[in-house]
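One chain follows as structure tokens, the form predicted on its own.
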Amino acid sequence: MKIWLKKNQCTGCGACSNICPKGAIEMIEDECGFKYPVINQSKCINCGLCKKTCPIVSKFESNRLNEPKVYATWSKDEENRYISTSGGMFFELAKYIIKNKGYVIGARYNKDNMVEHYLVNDLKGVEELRQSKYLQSDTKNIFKETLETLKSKKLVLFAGAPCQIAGLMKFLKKDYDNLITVEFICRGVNSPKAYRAWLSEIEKLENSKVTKVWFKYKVNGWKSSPRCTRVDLANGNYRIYNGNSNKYMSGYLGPNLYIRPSCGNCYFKNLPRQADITLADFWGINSNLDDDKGTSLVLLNSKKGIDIFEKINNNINYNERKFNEILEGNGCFNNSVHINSKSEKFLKSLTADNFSKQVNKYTKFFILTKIKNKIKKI
């Protein structure tokens, strides 16, 4: 049974699947590797909860600030800062929650190296949630788990993409006092199919299973980390893919070959934000605040966000900044990414044996198109 949204609108947040009282909605992967809700007509009772809960149909009315406080920050814990994607702010926030006997929910790698949302209540679990994961996470039943945990009166921190935070808030129907939400400035979520094909290619080449993926590996510094990825193997070796050798990031940063269609017209940009706190890399920050080890951009979008920031500020270095500094290095704060016109064709033709070959082929199309457009402009 068809849903109420077009494919280029649905974010795959899973709110509709979580809210269905009869379990009639399943998130099914399409030919391009993105999950969409599919309704089983024989189970559906036409209650309409799925559509009412959809964050695209109507947004949750929150008390987020139109003028958030902006900070450049980094953890005083050098090991945390190095392992983290930018300045280690997520880990510092999560540590506070765990210290106060709360729960943290975020994206982790499972045993198959795919990404899923998961609930943890200790620091070892939080370590699995740390770092960027450049593919869409599977939320499964995490909204239901979040609700049950909130009812226990425990402090809960939920981290995810802006659309996932929006879906959670619509599912919950209210902003719980014991809930703190954290989002990131999103460039767009990638297809798990493309990610699987990339890993399969590496495993075949190395004749060993991939055991860990470390995106934004800082071995050469923070500023060069977006195109540097470390992959650990079961045979004890590891490989570092950097620059042009990093085919997965080469197909993502620039050509935008495997970004979800809805990310091309994101409903969750600009202000007010979806979450209590927004995190990102503070690209373009003043040189005296950039030692190339990672600097976090932090937006405090609510009173709850401000309160928890004040409780952890002894563990971080922080410097208040002006709002307009955000836009200089984070264009995706208020602009959607452009989806490659050949993205669908690329993903449908992708197999476990042709990832690099297809990325090279479609990247050439992308470069030629850019050159042609520039000539036309001149």
Ligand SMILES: Cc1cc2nc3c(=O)[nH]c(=O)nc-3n(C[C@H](O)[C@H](O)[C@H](O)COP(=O)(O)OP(=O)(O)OC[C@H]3O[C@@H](n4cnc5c(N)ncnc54)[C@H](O)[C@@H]3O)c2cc1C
The other form holds:
Amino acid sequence: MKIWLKKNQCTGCGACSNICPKGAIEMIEDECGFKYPVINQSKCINCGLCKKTCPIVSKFESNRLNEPKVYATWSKDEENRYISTSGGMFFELAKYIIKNKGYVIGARYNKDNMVEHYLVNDLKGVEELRQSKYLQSDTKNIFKETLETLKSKKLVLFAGAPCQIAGLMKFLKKDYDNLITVEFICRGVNSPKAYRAWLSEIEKLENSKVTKVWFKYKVNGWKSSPRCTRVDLANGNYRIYNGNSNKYMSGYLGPNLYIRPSCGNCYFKNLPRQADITLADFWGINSNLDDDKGTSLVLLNSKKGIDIFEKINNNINYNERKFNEILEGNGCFNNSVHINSKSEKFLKSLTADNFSKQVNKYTKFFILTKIKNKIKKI
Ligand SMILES: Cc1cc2nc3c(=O)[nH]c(=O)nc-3n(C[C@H](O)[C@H](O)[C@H](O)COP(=O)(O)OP(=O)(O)OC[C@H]3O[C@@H](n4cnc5c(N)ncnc54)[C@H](O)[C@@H]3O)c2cc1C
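Follow the form predicted on its own with the form predicted together with the ligand, if you could.
To see the whole picture, the full complex is given below, headed by that same chain.
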């Protein structure tokens, strides 16, 4: 039995493996580093629950608003705002949940520097969830854990990519009053294999283990942060990779070299959104709301979203905006990225020490093709 029709439809959200009553579905990494469900036929009882739960096969019918409220916001806590990827909204929302003895679920680095979803119930844990990690997060058994936690009636905030929220909602089968879901506008998730190859190249060069990666490092301001990454090392040093020296982001932004195939045809763009709240960078916001320290775009997609926003708005600066403004600066709101046609070849060719060389090679090819296409058009 196959859950989805084509490989490039599966987002790897893990809803099928979480729902399987026989534990017959394992998420297994393919040659390109992306996880896909593999069914153990000897355990499978053909109940069809996996297919029923897949958010690609059928969507969860939610009550998300078709006309969400739109805000430009940023945290009043300057330290949080600097550390956070955009304006620090996630941390403000999570702080409210923790203050009310609830649980927060989001993506953090594990001991091998890979990204996985994790449940926390204190501020120290929330700090680990903060910041964007530009690779696919492994959801493991987190949907099952979320359900168990929801049954305790405590508040639960679940943050993730839109496809992960879609998977969670299909798994839960209903919306819970004590659940608040938060998603981000997503440009696509990268292959953990590419990320591992980049880290291993740095570790070899520096002769030291990487201890933390800080994407969108704001040392030169928010607007130039997408290509600025800070990497901390076990020997106490840190490196800042900026612009062209930032090989990982150079292969991601533009050439789209290692984005998951399903992101090229994302089912979760546009309205209505998957989550109660959508977060993003408010790219293109007018200058009186942009001091280059990070301005968040917030969409409130449900009554629950509006309610929690009202509870935290003493801790943030906010300004209501028109919906059309978000489309000008954030094309990923309603468009999927174009996956590089050489992506599969690139990922299969990666070894522990050829990451930069391969990115240079394939990026050159990407630029040449772009020029060729422009000339052809003319
Ligand atoms: C892969 C990816 C692509 C993105 N693409 C865009 C884009 O095209 N345009 C745009 O405006 N914004 C994009 N964002 C969102 C943006 O980077 C910020 O995450 C968002 O604006 C929230 O910022 P913040 O300051 O409120 O909080 P932050 O603390 O920065 O919030 C990060 C939140 O995202 C969760 N998270 C981090 N990494 C992952 C991951 N790999 N998988 C699942 N959850 C994760 C964290 O747990 C936390 O809840 C993207 C984020 C990611 C992870």
